[in-house]
Amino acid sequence: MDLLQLLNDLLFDYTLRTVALGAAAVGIVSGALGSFAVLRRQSLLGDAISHAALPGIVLAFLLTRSKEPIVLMLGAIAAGLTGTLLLIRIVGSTRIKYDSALGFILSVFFGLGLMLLTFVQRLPDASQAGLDKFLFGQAATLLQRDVVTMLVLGSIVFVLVAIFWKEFKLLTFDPEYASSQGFPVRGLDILLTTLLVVAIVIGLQAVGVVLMSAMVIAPAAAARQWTDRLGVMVTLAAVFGALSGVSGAVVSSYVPRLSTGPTIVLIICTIVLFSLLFAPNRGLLWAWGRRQRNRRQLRQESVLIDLYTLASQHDDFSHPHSAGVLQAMNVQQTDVTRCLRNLAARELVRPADDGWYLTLEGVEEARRLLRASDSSGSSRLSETAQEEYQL
C-alpha cells in the first residue's frame, strides 16, 4: 500500500475517516489535559476518573433509555466529577492518603458500574446492546455524530484552557503562591479536574474505560522528555496523541481482527519509549553520551594537571615527560596515551622524542583548572566533571 492510497482512504473512506478523526480528537484533548495531570503528579487520577465514569454511562441509559453520545457522555461526566469530588473530600477531611483514596474510588465506582452493566444486559429488550463497548472501546463503531460530539466538547475544553491558561499554569507549578495572591485555588482545581474529566469521557467509546488512562498519561510523559516549557509540552502531547490515534486507526483498519483502542495505546507507548531513549537532554542515550563525554574530560584534565605538576618542577614548562611516568602517577588507571593524543588534538600538549610537553595554551588551561579547583574546594575537577563524578 503506497502513501497516495493511504491518503485517499483517509479522505474518502467513510469508516476509516470517521475512526481516524475520532481517535485524533481523543488523542489531542487527552494529551493536552494530561500534561497538567502529569505535572501535578496526578497521573493515576485519569485512571480513577475513567473507571468512575462507567456507572454514569449505565445510569444515564437507565434514566433516558437513550444511547445518544451526548446523553451517555453527560452521565459519564457527572459520575467522573462525583468520584473526583469525593476523592478530594476524603483526602481533605480524613487521614487516608491520596493513593489509598484513589484506589478506593476506582474500585468502588468500577464495581458499581459492572454491577449496573450486568443488570442492564439482562433486560428483556435489546436497546441496551453495545453499552459494554465502553469497557474496552470499540472505535470501529464510531459514527459521524459521535465525532461531532467529541469535537464540540474538545473545542469547549480548549477554549476554557486558553481563557484560564495563566491561572492553570500558576496552579500547576506553585499553588501556594497562587493562593497567597488571592487566586481561587480550590475553584481552579475543580475546573481543571472537570476539564480532565471531559477529556477522558470523550475517549471512552474509542479507547475504553480500561485503557483510557494511557491516553492521558502517555502523550504527556513523552512530551515531557523533549521540553521544559509548558506551552511546548501541551502542544507536543496533543501532537503525539493525534499521531497515535490516527496511526492506530490506520493500522487496525488494514490488519484483520485488530482492535483500534489497544493498537492506539501500543503506538503511544512506542512513542514514549522512543522519547525516553532519544530525547535531547532527558533521553537515556543522550544522558549516557553526556556521561561518557564528562568522563573523558575528567580523564584528560587529570592527565593535563599531572603533566603540569611534573613540568612545574623544571625551569622550562616545555620539558618533556614520558607517558609511562604519567601513567604511574594516574590513580584512575586511565589510558594516558589516548588522553595525550586527545589533548594534542586540542593543542594543549605536543609530542617530543622522549615524551610529551605542554604548550602555552596547555599551561594556561592547567592553571585555570587548578584555580577553579582551589576556589571550589574540590580536587582538580572542572565543574562539569565534578557533577559527573558525584553522579
The other form holds:
Amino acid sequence: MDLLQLLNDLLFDYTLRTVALGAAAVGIVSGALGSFAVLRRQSLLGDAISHAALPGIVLAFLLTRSKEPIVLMLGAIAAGLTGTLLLIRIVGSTRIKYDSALGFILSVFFGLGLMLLTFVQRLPDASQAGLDKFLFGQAATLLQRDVVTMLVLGSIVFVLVAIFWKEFKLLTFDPEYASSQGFPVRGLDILLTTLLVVAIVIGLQAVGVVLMSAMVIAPAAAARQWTDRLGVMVTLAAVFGALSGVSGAVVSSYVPRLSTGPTIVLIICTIVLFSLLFAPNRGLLWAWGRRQRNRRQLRQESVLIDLYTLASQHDDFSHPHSAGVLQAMNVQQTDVTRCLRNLAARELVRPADDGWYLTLEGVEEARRLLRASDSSGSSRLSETAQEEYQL
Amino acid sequence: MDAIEVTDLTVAYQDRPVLWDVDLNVPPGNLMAIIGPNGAGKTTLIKSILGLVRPAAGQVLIYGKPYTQQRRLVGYVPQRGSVDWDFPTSVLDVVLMGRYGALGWIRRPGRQEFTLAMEALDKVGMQSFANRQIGQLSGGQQQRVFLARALVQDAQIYFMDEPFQGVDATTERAIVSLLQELRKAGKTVVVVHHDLQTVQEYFDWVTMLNVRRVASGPVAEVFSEHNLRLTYGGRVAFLRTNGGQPGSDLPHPESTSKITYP
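Given the form predicted on its own above, produce the structure of the same protein in the form predicted together with the partner chain.
Zooming out: every chain and molecule, the one shown earlier first.
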C-alpha cells in the first residue's frame, strides 16, 4: 500500500476517515489527561475507571434500550465516577490500602459488567448486538455519530484543562501548598479525576475496557522522557496518543478481524520502548554513555594521582615512570596506557622514552583532586563516584 | 495585636492526640523557632494553623481573624521532601506558583509576576538557575527555591517547615540572612527547627513542644535547661553546660528523643 493512497483514503474514504478521526481523538485526550494521572501517581486509577465503566454501559442500554453513543457514554461516565468515588471512600474510611481498594473496585465492577453483558446477550431481540465490542475495542465499527460525540466530549475536556491549567499544575505538583493558598484542593481533585474518567470513556469503544489504561499511561510515560516542561509533556503525550491511535485504527481496518485496541496499544508501547532507550538525558542509552564517561574520568583521576604519588617520591617531578608500575598500583585498572593517553590529550601528562611524567598542569590537577578529597565528602572524585552509584 | 494567636488547639489522628490543648501567642516582628522531639507535633502545629489539618478543637487567629480571611498575609515553606522533584517544571515556574493564590482563578502569571519571581530568586541567590529543571538541583538549592516561592507571596507571616534540614553551609547562611532581612521588614517567621545549638543565635522567640506546649516566649526567658528537660524527656542529665548557657553543647535533639514525655 503506498502512502499517497493511504493519505487519499484517510481524507476521502468515509469509513477510514471516521475511524482515524475517532482514534486520534482518543489518543489526544487520553494522552493529555494521562500525563496528569501519571504525574499524580494515579496510573492504575485509569485501569480501575475503565473496568468500572463496563457495567455503566450495559446498564445504560438496559434502561434505555438505546445504543446512542451519548447514552452509553453517560452510563460509562456515571459508573466510572461511582467506582472512583467509592475507591476514595474506601481508602478514606477503612484501613484498606489504596492498591487493595483499587483491585477490589476493578474486579467487582468488571465482574458485574461481564455478568450484565452475558445477560444482555441472551435477550431475544438483536438490538443488543455489538455491546461486547467495548471489551477489546473495535474502531472499525465507529460511526460518524460516535465520533461526533467523542469529539464534543473531548473538546469539553480540553477546554476545561486549558482553563484550569494553572490550578491543575499546582494541584499535581504540591497539593498542600495549593490548599494553603486557598484553592479548594478536594474540588479540583474531583474535577481533574472526572476529566480523566471522561477521557477514558471516550476511548472505550475504540480501544476497549481491558486495554484502555495503556492509553492513559503509555503516551505520558513516553512524553516524559523527552521533556522537562509540563506543557510540552502534555502536548507530546497527546501527539503520541494520536499517532498510535490513527496508525492502529488504520492497520486494524485494513487487516480483517484485527482488534483495534491491541493494535493501538502495541504501537504506543513501541513508542514507549523507543523513548525509554533513546531519549536524551533520561534515556537508557544516554545514561549508559554518561556512566562510561564517569568511569573513564574516575580511572584517569586515579592514574593521575598514582603518578603524582610516584613523582613526589622523587626529587624531580619530571622523572618518567613506566606504565607497568602504574598498572601494578592499579590491579583493577583495565587499561592504564589508555588512561595515560587520554591524560596526555588533556595535557596533564607527557610521554617520555621510558615512561610518562606529569606536566605542571598535571601536578596542579593532582594536588587539586587530593585537596578536594581530603577536605570533605564534597570532593569531585567522590561526587563522580556518587553519580556512578546512582546510575 | 498578636500576629498569631492559637487557643486550645487539639489535633488527633484516629484516637491518638498529636497536639493537646496548645496555646500560642506570637507578637509581630519575631523570628520564632518551634522545637521538640520527633513526633512532638511540630509540623502538625504549622499545618493546623494553615488549615491543612483539621483540628479536633481550638481556634487559630492571624492578626485577629481566622486564617481563611487572612490567607494573603501568610506564606508557607513546606518540607522539601513533600513534593516530587522529578516533576517536569522549571525553577522559575515553581517560584511563580507563589503568586497563584494572589492571581486567583484562571488568570495566568504575567510580566509583573515574572519580575517578582526573578527578584525572589535573586534574594536566595538562585537567579542563574531560573530555567533549570528542578530535578537537577541539590538539596540546598531546592530549599532556596521553596523559600523564593514563599517570598513572592509577599506575606506578613511565614511558616517554614524544617528549612535547615539537610542543607549545606552556604544555604544555611543564606536562609539565616534572609530570616534577618524578613525580621527587619517587620515580618513574623515561624520555623520548625532541629538544631538546639543555633536557637539562641538565630531566633528571638521559641516554642517548646511535645504534644503539649511546654513553654513559649522570648528565647532569653524560656530556653532554659529545665524546659528543655521537660520537652525532650528525662534522659538529659548531660544537658548541664558550661557558663550556664543552656543548649550550647547539647547532643543532637533526635538522639534524646527516644523517651516521650507523658
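All values derive from a computational prediction rather than experimental measurement. Positions refer to the first chain, counted from 1. Rigid core: the largest C-alpha set superposing within 1.5 Å between the two forms.
*Asks:* Superposing on the rigid core, I want to see if H314 changes position between these two forms - specifically a Cα shift of 2 Å or more.
*Replies:* Comparing forms between these two forms, the H314 CA shifts at least 2 Å.
*Asks:* Would S259 count as moving between these two forms, using a Cα shift of 2 angstroms or more after superposing the core as the test?
*Replies:* S259 C-alpha, core-superposed: shift of 2 Å or more.
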